[in-house]
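Listed next as structure tokens is one chain, alone, in the form predicted on its own.
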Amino acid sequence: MSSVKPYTYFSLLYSHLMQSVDYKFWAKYLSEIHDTLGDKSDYALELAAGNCFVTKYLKSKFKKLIVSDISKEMLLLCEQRIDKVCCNMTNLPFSYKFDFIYSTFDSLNYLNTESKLSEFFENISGNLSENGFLTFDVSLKKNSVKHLKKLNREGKFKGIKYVQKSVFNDETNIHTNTLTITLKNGKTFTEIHNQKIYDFYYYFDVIHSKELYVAECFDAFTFNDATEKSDRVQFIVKRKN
């Protein structure tokens, strides 16, 4: 592995750190959402698919599924035989429209400026079919504070030593995760991820400003109405027709 580039080590490590996630459970929830609004004739797009661990449980739900991620290295780790596209979710390269677009693991929080979030929804409105819908989850402030302790950790994986530091800035509402890895040869690399924890009501404002509307908003993994006091929220968004 000595010739492997640092970002590949990070990709492998992120997959390892996410092992505690119940991907099958998450996929089942998305499947239930889709069952209420779509059918097997749908063309679907997964945003920020990462290692595609959710994908394998969902790909049979649609006539066609394309997965996308900004990281080529993460997509290369995906073992699913499925169409993959490396792209930025704020500038999707597709000329046709999708019936079902979904994103998981608070990926939209990585759009950490209002302009990026606005650009995303502007782009999405042009990629949804007339009756298509977008569903995504976001992390709210309560979730960041709740998980800070367990996100400050260190360990070793395949000879790679790692230290993760997690900090939430209450003034800027930026949640920063800093991951430092040390290879067997002693070389050290650091990657920093900044997520913006937007106000619950801000999502409604920006969505409604982009020829879209919020059809449903649930407490994540349930079908109960979400509130500003929720940890994680699941949005279902449609086009204004």
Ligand SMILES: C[S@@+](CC[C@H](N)C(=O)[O-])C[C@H]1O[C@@H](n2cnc3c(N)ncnc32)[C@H](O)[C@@H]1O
Second form
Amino acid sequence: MSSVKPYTYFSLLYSHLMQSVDYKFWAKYLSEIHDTLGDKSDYALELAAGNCFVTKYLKSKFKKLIVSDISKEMLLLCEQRIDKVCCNMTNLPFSYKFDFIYSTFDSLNYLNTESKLSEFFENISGNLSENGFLTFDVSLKKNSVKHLKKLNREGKFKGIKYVQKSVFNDETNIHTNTLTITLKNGKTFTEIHNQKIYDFYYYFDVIHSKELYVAECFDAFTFNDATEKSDRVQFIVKRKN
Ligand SMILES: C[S@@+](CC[C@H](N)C(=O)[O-])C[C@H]1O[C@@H](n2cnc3c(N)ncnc32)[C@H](O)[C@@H]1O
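Structure of the form predicted together with this ligand, given the form predicted on its own:
Time for the whole complex; same chain goes first.
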């Protein structure tokens, strides 16, 4: 069995594993956030877009939208006719500034060390326009624990067999998903996905330590204030100046 980097084969299963996710509903929520803060002349950037399932519902909302992800394999399965850039969100390659930067579905939890998270916020202000904003969701501990049972699963999709093991480590706060994938030719690979479940207040500390501030933090999919007891929270972050 060989180990491969995350999303090499997982990308082929992504649409199957995420079939219960209502991306239209998720996009509607982001769209409502954008309606209150931005307008149709905005230049937008999607981070960690994956297969672009949310993108298709949002792209008409902006003057221009670029999607990005660290995984070429994920972006290659994005069916949208849109500009795609393969890059690490901690080190964005753009020389211009965006009015609306967003990401969905726990993607910032993939920044699984404090230094990666810090680097991300350190750099992002350089890619935000003066009145631009960044919005992203993160999963908190309650969410990790709640979904553990259903993330331990196995199945078959397009001839690929998979076994997913999901473990949350209470001491390190790392949520690990290990996928064992067997291809049609019998070859077996493992992919390990480590997500860090940071403390709710830690995000505020790191964001405010950079040239940024938290304008709002909602209990995800609502416009109510989030708390440390929320499952998932939606941040809206702006530049200090
Ligand atoms: C859970 S998936 C979410 C994908 C998509 N946003 C969605 O809602 O379906 C997480 C995504 O984060 C991407 N990712 C992980 N670390 C990244 C990084 N440092 N920079 C950019 N993308 C990253 C992965 O390649 C993957 O596509």
